[in-house]
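This document starts with one chain, in the form predicted on its own, laid out as structure tokens.
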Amino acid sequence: MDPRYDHKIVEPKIYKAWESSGFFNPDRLPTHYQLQPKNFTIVMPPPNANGRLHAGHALAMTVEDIMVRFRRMQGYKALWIPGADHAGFETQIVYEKKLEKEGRSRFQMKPDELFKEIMAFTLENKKHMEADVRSLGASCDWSREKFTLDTDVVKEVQRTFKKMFDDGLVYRGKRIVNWCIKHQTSLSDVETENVEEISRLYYFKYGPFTIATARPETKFADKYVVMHPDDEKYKAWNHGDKIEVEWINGPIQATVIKDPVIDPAFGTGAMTITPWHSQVDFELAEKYKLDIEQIIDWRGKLLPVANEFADTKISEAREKIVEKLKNKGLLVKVDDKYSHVVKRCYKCNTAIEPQVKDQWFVKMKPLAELAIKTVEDGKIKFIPENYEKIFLYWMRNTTDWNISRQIVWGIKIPAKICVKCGDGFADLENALRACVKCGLTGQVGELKEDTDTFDTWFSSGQWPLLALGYPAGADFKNFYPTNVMETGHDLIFKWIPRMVIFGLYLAKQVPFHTVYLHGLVNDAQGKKMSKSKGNVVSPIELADKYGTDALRMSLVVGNTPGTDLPLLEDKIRGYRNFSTKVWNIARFVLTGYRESSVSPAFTDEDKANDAGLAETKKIVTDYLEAYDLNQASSTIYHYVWHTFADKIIEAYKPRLAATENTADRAAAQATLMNILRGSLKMLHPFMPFVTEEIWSLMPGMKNQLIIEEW
């Protein structure tokens, strides 16, 4: 053995004999290998393909890792899916960024061309994902990556969403979406943030009541007052009441309206409506069949209906529009400390704007209460098990999803649209009978395609489906449903949800029966890692410099299911010393063994230290089966520092170094081999690559280590 352990010549070759041994792939496995009748599967958490893997990617594929090399050396046929998301709006957002630097928008392209190049900026980025999945030691199996644009993959998606449709289940409305006016796009709730802000709230002369506002820029069109049916201040005022105001524009008439989902403790206790821009309002007018109309456009900007203050953007109208008020006397007061929440874009921070517009809907509910009821029954376990309850929650609490995105980058809705009604429809079969209601005669020509894309969650919901080729693929047969889900604890909104609820419809079973969510990876300091604070660290520079055993350990000693960790340089240089410790171990025990003719004469002390051992391996193996890692990888590194190194080695240093005693030294030889084999096999998982060669190297080793029965 050389003297030092260099990672950066082992690990690519030790990566390169994995990949040739094609015991990534459970079909490849040695035939006398398969000690357990069952199969264990994880699908891979696709990364995004438009860049390379960030610290919270390192910790997914670690923890993955060592859950599949566990269960390949017990004998399982460990299958571990790769894959690549497309990532629709995140990545046309990556690739918006770059456009801009070239001075370029993706407005003034074709659809198609900006398909095509963001296609061949992904594919190209795709590649250095996958190295960085590969230097990270992942054992999946290569052969079986899955891309969420593959040709089969976007089929099914579609097919999934003409099924819905069948079904009842997907339906084309006009309703309140999340609008970002920088991107132009709607989003669902989860792609949005809630952000607690300080703002003013105005209060205004609205006829005989004084209302509360922080949007006076909404407001033009405001015709009804809504009050709490219960609220003693306004019991003289009944449910439909008109009276005159005057306002921003001029006299109009207003209409009391009663409804309970007033606050009255907010402001006054009456306010005015918008219905086209808030969720609240929208649901008001829908009840009681109110008017509704756009004040602000696409753009952020102001309508018509704002007379002088059309195409103004709203941040600039705001105040002037106070001022007009205030001039004509309607201003009653300001507070400039108003609390509230404030829903804005989760990449570029934009303030939504709430807009009525037709999109494609999911109904939720039904499928919920699916997914209800199965982790209720216990088919499904969360670690932590706190997460059930937000799991829960989420799903009793949930609302109808929009699908539609408008961007170029992901799977197309097949759909048409009619073009007088605005219908849609999943297949022109349908849409040819079904818009003769709206007086169409029916023609090809008086319809058009949905220009829209899927929310990429549509597709990535249906994710452990499609990487097993559902439904009629043998590796869905005989691989679903997987073991283990393994994310961050932040999609136990955004995905696992959608993961669930597809499984339960389209396969009828669960499509996991564990979920393990893992912590954010933060800066030393503990802060969210982020490009604009400049405390980004890549885990793949980290790797080439301290070795990735010395990462793969950082992230999992110390580190427990759903809470956060910070990445310390500090704590990798430790793991790097303790792979140096490991490797100075094997070569202490292999350079001083020698093949013996005398038959050992085994000690107490001997027998002692070999049940030391294998009561650590079951210690390790009950933690590993629980998925603790954490104490399974603390139980390993205290073992063979402190026990093997400390105290066996040392205390054996005579033993080894005795001549005329045969027989105790070939006992001393052998009990030190079978720890040190002992301690790899344990140690593998965690730390392949140092393993691995050390393996190598040993005597009377035939199989790789990857394969070694545990």
Given for the second form:
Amino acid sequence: MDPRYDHKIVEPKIYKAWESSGFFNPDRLPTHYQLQPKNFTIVMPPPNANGRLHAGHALAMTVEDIMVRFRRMQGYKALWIPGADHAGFETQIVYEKKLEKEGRSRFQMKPDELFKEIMAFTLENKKHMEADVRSLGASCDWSREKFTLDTDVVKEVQRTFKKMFDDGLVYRGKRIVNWCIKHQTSLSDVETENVEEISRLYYFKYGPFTIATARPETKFADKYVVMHPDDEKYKAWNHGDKIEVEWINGPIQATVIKDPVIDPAFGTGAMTITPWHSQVDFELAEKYKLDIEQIIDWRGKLLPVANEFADTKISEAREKIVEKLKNKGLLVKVDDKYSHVVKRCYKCNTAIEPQVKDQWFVKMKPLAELAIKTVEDGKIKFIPENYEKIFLYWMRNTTDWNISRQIVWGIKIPAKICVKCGDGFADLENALRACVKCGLTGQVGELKEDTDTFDTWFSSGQWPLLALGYPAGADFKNFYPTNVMETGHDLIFKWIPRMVIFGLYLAKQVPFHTVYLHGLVNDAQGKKMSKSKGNVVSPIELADKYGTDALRMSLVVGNTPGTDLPLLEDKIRGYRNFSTKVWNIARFVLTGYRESSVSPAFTDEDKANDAGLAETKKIVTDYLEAYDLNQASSTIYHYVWHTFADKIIEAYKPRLAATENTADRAAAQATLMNILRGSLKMLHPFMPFVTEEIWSLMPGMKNQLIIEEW
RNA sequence: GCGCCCAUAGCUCAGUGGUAGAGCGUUCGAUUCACAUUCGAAAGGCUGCAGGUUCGAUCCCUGCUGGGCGCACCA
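Return the form predicted in complex with the RNA of this protein as a structure block, the form predicted on its own having already been given.
Below, the chain from earlier opens the complete complex, with every other chain and molecule after it.
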């Protein structure tokens, strides 16, 4: 054996050997595995095809690989399906930046051309992502790899839409959406960030009232003034009263609305509403069937209703409008320390402009109820447990889900929209020619194709089904429901609920029995890694420096699910030393190894040490079965280093020093070999490379360690 | 405002109803030995604060203080 373990040479060699042996594919496992009736399945959360893996992926790959390798060695038909995510909005933004650099813009391109370009770009980059997954030692079945824009995936996602449309679970509706004026698309709530801001709160005279607003630029068409029904200050007015008001662009007639959503203690207790650009206002408008009018266009500029301010950006218009109101004597006061929360685009940080738009929505209530019941019945186990509470809390407070996106890089919504009445219809076969709804009233509604694409989570929510070939695929029959969904705890809202819902809705069964949520990997200071902060550490570079095994150990030892962890280089170095230790243990045991014809005479010490190994294995197995990777890995680590190396080997040195092949020497040697074998097996899921390499150097080993019996 | 989590060694974090552990760091010693090092030893903790349950609480409960995160809002 080489005096030093060189991971740079060994790792690629070993991974290649695993791939060519075919054991990542459960169908190609040796015979005794085929007899094992139990499956173990994990569907990999597909990494973005466009990017390299980050530290969070490294943790995910490590955790999932440990689970899969453990079960494979136990004799399960272990299936881990890799995937690649087209990552809709994310990727389109990356590509738009590229276009920007080249002096182009997506708004000057034909949608299908843009789509083709992004596809080529994505498929080209996908190789790098896959290489990263391999370098982390992931024992996933590449022959089953799925891309989220594979033809069958696209077709099935569209079929789901049709089914939901037929079942009345999706509807076309005018609703407030989160509109990003930069990206020219609506965003779901999880794609926006709430940022606390200090702004000015302006108080204006509005007829007999004083109203407060942070957004004077939206107020041109405000013609409803709202107050709480029980507010003593305003008891002189009744719901529906008409009043004459001198307003920004002259006198208008306003209507009094009384509604309990108003907080009498905020501002003056009276406000005017702008239903097109505010969620609450929109809801009021719906409730009382009020007129709604768009004030700000899709690019964030004022519309002609603003008269002389038309075509001005809202940020520029604000102070000018305040100035005008001040000159008209309508400005009462300004509070410049008003703290409130503003929604921003999670990608470009642009302030979200609430807009009313015709979009497709998923009716969440009945689906959420399905999910709640299933989880309450204990059909899905959360690790750590408290995430069940978070899941339920979110599911109980969910609102309808806007699934329309105005970007090309995604799965097209197979629908037709009526030009006349604005209603929409699912249309998979491109068969609809005229509006059904208008047809009922004897009119002809011309239809146009919906050019929008699905929110990425609409398709990724179906991923466990799609990756297994739902509904007709053999894998779906054999491997659904999967055992574990392992992903970051930040996806407890974004992804997990949608997968549960689609699983229950489409397959009538949970998509997975266990949800394992790992923490987020931060930098050494515990700060979130981000490109803008420049503190991103590549797991691939660290693995290159210290070995993948060392990186993997550092990510699981002392780390608990659900808790964020810092990526500490010192810690990785510590486990690099451990892999060196393992290598040297093997060197010591194997280089002194001599074939012996003498039958060994085992001592009490030997028996005690064999028993110690068995006991350790039992403990580790129990931990692994409970998905406690921290305890499992810590236990092995201490056993191998501080029991096997420090105590047992030291104690056996005199017995091995015998020059003759005595029965005692044979016993000592056999015992050490047995403990080495057992240790390598236990370590293999955690440190697959160094253990497999040592295993190949052991005398009389026919199989790869990856398929050795646990 | 609502919800969730955390508080343990210098740092980063585990853990358990029976007066606490790891990695890194620190100190001392050993090392021609399988060891890009390793081995042996040591120092270091009123387990955030105050109550309660218990024979016994770091662990379970309540409150408080201090942090983190998520959600939702009021113009």
